[in-house]
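A single chain comes next, written as structure tokens; it is the form predicted alone.
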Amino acid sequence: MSLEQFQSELEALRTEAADAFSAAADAAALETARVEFLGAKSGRLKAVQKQLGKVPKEDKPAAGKSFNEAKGQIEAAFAAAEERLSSSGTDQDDAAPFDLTLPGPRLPLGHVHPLTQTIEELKDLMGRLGFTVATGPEIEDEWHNFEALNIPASHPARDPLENFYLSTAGVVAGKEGAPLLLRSQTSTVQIRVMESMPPPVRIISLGRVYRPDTADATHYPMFQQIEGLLVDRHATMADLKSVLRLFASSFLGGDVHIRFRPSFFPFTEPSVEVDMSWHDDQGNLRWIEMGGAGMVDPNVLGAVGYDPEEVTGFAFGLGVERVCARRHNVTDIREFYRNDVRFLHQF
């Protein structure tokens, strides 16, 4: 697609825009026009954006110019149309009688969040590949957050610094009498099913962990993970690799790129991070870490029980605030806990 029919495709677009949203003659209405200009999955500037991609490289800064300006004339032309509406009220004198006998307006019903949903589908996906669900207490003992995770008591990651731990003033203290903590990891729950089965395992914990980050665009103290493990005979990095790549095909569409890239993590050796491409307005690629991956060391499954002569495995963990953030396009994951319900509704 050259530039000129991107831009002409993107200057019809706006005129079609402005026409509906002046032409909307109730609320209802509007937010028709709204839902079909500028909603956020089947929305016309949608498909306009995704054309982005199609644009010649050296063309591109001038189509996201040109894409952000349309946006921005678009969205005005709905803010406009919304002061239109709010402020022509009805004269009470030329108001029509108010019939008692009518019945009452339909309150509007709230919907599922949007990390909610990803949850759901993420279980069923995974539920096809053959993981079941296992969930865990989210405040645990040191025993499982990092000792039986090969997480020495020197390594810095049990730094009270960067982990929320309780107070010991009415608290009943864990495993031998260690302190208490919010986890920091949704790994705790595979040393508890790995503690209480033999292999072969093959499981997904997805629930709330805890990190004193500082909130930006793609960390939060508070979020969401999804783990998942793997342990039997014979056990592949190929096997992991296979696994995630489907995932993200799965879940987030054909054309989606992953990579891994060599890290350390002390419960997996080797290690990987785990990246997913990302298209930003302009239509640029740009690379997303979604979190890390491994063949699961065998310390772990030692401190379980195992034998890592008879078994291997593999594990990896995802964010699911990110995850749920590349697949609906969202550049902050911020917003999915701002309770803005003018964000909330897209979903």
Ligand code: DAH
Contents of the next structure:
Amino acid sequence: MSLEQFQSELEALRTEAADAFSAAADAAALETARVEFLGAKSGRLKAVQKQLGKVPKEDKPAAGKSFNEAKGQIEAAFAAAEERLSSSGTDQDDAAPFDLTLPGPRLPLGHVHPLTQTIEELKDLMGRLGFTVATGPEIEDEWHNFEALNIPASHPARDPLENFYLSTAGVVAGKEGAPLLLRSQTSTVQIRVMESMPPPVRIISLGRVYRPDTADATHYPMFQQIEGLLVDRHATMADLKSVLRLFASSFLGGDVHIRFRPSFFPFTEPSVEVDMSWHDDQGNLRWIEMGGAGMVDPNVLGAVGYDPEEVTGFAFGLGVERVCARRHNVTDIREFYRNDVRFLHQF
Ligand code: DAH
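Starting from the form predicted alone, produce the coordinates for the form predicted together with 3,4-dihydroxyphenylalanine (DAH).
Below is the whole assembly, all chains and molecules, this chain first.
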């Protein structure tokens, strides 16, 4: 092979390689071109280098010099292409066209807590029975939490160890030095409503109550109650049962039954414990206690200035966590307060 032939082969390769490198549209194409021309084992430059042996001896120095020049130029062309691709990565012309009509990525949205869902549904359901929603403060005085509810000072329910009294040095002064506590029941709202309006009354109240109970599957030191109160001329225990039966079957399902067990609450006479039925995995009928109820005690009606000879009333107080847990087959009410999204996302 003559020197001229060798040089023209080199020149052809140099142009071809430079064209291939500058035509590469992305890193993968450039790499393919690199292997083709500059590959260490079977690259085309390597193949030309092998021809060097066939050039006449006296032309070898010139051929070697040409080879080194061409090699340098090919390598420079490759480096330039590499540089072009890395700096043009975000170049609009090279990037895949952006489709503005595609829907954006969906942002993870939170959703309503199961207890809040329950509260909303219960308001709705009781609203259809004519009960309007009333609210009261979570920090209460002893009159509304106990006294007016026929719970005298000597009653064990008033034990400081059974309640969250707000206290720094023994007793915190409320208005006129009266002790305050976190309400232990929503029955307080019964008193506040009756104090504020004449009968008839038909309200529910939903909210938090506080008791120093040890947390377990059915207890929590803060929980929610739904309180109901109806006062009218001829309210009876049968009305109470009808309302609670409707409540149970509407919220828990048509096949749910309720039963009353005789009990005692200072603010009702007679008083009952309210159980609702459910079927366990084996299909057995089971009962769960949802709360208390009864006919409003005449002393309570008297305390708010109603005439017990004129009106009667019924009241009930149920645990929202228990109702919600029964509805969704949750076996431990503490789950509602753990804020584990894996749990919460199921509702
Ligand atoms: N306040 C009671 C409690 O916390 C529940 C209750 C019982 C409420 C009877 C009532 C009622 O309105 O009539 O356990």
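This is a predicted model, so every value here is computed, not measured. So that the term is clear: the rigid core is the largest set of C-alpha atoms that superpose within 1.5 Å between two forms. Residue numbers count along the first chain shown, from 1.
When the rigid core is held fixed, the Cα atom of A20 travels 2 angstroms or more between these two forms. Once both forms are fitted on their rigid core, the CA atom of L10 lies 2 Å or more apart between these two forms. When two forms of a protein are overlaid on their rigid core, residues whose CA moves 2 Å or more are considered shifted, and L52 is one of them between these two forms.
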